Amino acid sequence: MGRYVLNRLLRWIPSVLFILLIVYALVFFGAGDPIKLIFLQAPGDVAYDPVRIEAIREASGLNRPFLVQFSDYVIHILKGDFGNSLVSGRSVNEMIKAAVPVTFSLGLSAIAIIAVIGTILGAIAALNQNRWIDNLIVGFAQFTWGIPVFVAGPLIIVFLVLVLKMDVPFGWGGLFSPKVIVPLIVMGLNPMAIIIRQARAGVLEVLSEDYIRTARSKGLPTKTLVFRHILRPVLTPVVSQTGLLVIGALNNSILIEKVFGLPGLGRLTENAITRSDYPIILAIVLIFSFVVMTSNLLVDISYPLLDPRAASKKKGED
């Protein structure tokens, strides 16, 4: 297992470099000149001065060849320096440091809630197969799966404000603030359908095994049957979806943080893309890539712990 983890970690280096190279090339060749955009977005009394633009571009190092700029950026990354914003001049490190706790705490909380509630609902549906509660849970999963986040957010706000006459709080007041309840609901509705379906299918598969039928024929209580014999193998397909949940949470954070006024990485990403602020875009891409790769690695490591049959396979890979 240790060798397997080390091999996966070593594969990160070329993967991250390749991702950075692609993104850097995209923003370098196709995202527009950020220095010109700064002047275009400036107040009307600021004159468009090509000479000044070229001087700022030279001071920022943006007039050098592509490979020279990319190599210099990688060297700074290895030193832990993401550079400064081209628009505000602020340190990207400080901006990321302020935004990371908001996005990560919100995303991790949403994933935990999705996994727990989705697994419970899926297990309840499977244990009551073809009954009204099964149809209700499956119908709920299908309904939420068909509503994208950019539709669910405004719909929930409209329902709370116009129908229930509630004041929807916006902004960030900490993870345990009432302000994050609605964003958590919006972030969790759509992906929860995946967990419900996976958990339900997993429980139904386990219930068809011979040892489960034998345990039932011996009169083993349903509660003991679920927690001792069913839950552990069912968690394997559920955990396998964690990587997708992480990707979905990162993608959805851009819209959710914009709608609800949350000062996280999603909102920072949206502002950086709008202004073609290269250093911020590259820093967030690097962070998101690291998070996704870490989550996938943790999922792979958890397989032998949840399913002993996977342990022998991992030993063969080591």
Contents of the next structure:
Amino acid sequence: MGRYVLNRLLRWIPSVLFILLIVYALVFFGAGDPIKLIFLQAPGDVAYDPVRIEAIREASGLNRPFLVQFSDYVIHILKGDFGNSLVSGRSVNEMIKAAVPVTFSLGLSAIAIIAVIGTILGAIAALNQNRWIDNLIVGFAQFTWGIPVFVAGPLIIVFLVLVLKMDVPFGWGGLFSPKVIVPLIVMGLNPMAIIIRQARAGVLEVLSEDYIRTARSKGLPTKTLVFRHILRPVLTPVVSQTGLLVIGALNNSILIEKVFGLPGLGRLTENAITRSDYPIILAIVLIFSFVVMTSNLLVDISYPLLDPRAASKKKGED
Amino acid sequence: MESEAKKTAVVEEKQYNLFKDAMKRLAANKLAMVGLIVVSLVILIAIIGPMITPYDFLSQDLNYRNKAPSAQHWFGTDDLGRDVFSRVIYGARTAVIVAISVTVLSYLIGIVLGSLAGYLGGKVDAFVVWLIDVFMSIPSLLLVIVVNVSVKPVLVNWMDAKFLETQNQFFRNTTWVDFAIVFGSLAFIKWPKAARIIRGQILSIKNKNYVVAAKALGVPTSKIIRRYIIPNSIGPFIVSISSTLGEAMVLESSFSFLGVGVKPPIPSWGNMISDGLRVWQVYPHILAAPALVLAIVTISFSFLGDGLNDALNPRQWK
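With the form predicted alone in hand, show me what the form predicted in complex with the partner chain looks like.
Everything in the complex follows now, all chains and molecules, and the chain you saw is the first one.
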């Protein structure tokens, strides 16, 4: 077990570094001159004065080779410093600190809701295979699976406000304010289908196992059967989808925050794109990739806990 | 004796009519057929679009702004008095162009890397698999945003320089830059999926007994590929291409929704939804028209994908 965890960790580090390198290189070689970008926004025409530009470049160390600057950037990040915004000059750390709680609390609760409700719905569907409730759940999953959040969100708002004449509050009032309900529902709808399908297929597979027949013939009540014998093996494939859910939740948060006007990382990203504010974009990419890779790592580590067979299989592989 | 002969005849017929069988199964699946019809319709509309639009998508009628749907303007008009129906049809064109180009590009990359990994194995395989994992754990929206904001200035500058050099009007039109960047950046995030499928197919078929047997019998490689490998891997391949088409369409819309990618005045369903979000309380039709169309198209793709999967992947039958 210890070796397995260590092995995963050792793979995780170069992956994060590699993403950092790609993104940094893209911005470094593509984005254009950061100094010019800064002064094009500033008053005066410093941007067109090559001598002063060179002086500033020299002073800020931006004329050093790529790899030197890159390692400098990595060291700064390891110290927890993402630099300053090109547009406002404010510290990126501050801006991100304000936005992270919105995105992460929304994303985490969406994932929790999806995982719990999705597993339950999937299990109900499988236990009632081919009855109307199964068809309803599977149909619902198939229907919501395709619709992206930036389409479902606006349509739901239009429906609630203009057709049902409901008063839908916008903006952010913390995770426990009623404002959060509609965005959470929209964020949950789309990826829910993945979990419903996984859980349904998983339960169906387990139901055909011999030990379930034994348990049934022993006369175990259905409740015990479901909780003791069915749910645990089904959780493994469901947990394996967590990485996908995390990516989905982060992608969706960018879109959903625009739809509902939430002040999270998504809105920060959108503003940064329109103003080409690279330090912010870089920081957000890093945070997102870090979260995804870490959750993948956690999933890998949790496999053996859920299903001891996985650990020995993985060990055999390495 | 006779019935036995009949049996083998039937079996043989089945073997040789894989595609007829698949088509029959697909035709029996009503939802998949609806999906197929809608998807074909969208592609048809994208091709003949300009012939059937009642108005030019750019022509403005400022006396006729924000009008609700009517007999002259089926989907109403937008804030500049442009016909929303014509814009939705042109949006289909944008969506289809992007979807097809992105799918072709990402499969080209995927086929090269995936088959290299599958055939060569060893360290090459390990590296490609790692690369796929890393790329799949970067949230795709953000990666595209980074590629977009970093590569675009370089290309635009190059186009400007080219224009000054050649005075060729072609280089003034940055629409092509937008499209090229959308193609490139979407292929950049979609290739890992393609590569993974190709690699998986090659690995699973390469060691199948019938391929080994054919090799041992001295069947030439080209015939092995034609007779055994392609027919046996084409099913999952078609399924994954259809899902990539749908995903690329949704991604294109999400980027133009966020303001990267295809830019106004070129209509894309995404930027139309984003425009509609500003005025939905007063003129909901501007938002609802593109959102409903995109919702219908994405659902159709998911129905079609499911149907194809059931029809073409006999190994999954129970």
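Residue numbers count along the first chain shown, from 1. Note that the rigid core is defined as the largest set of C-alphas that superpose within 1.5 Å between two forms. As the structure is a computational prediction, the values presented were derived from the model and not from experiment.
Core superposition gives Trp12 a CA displacement of 3.3 Å between the two forms.
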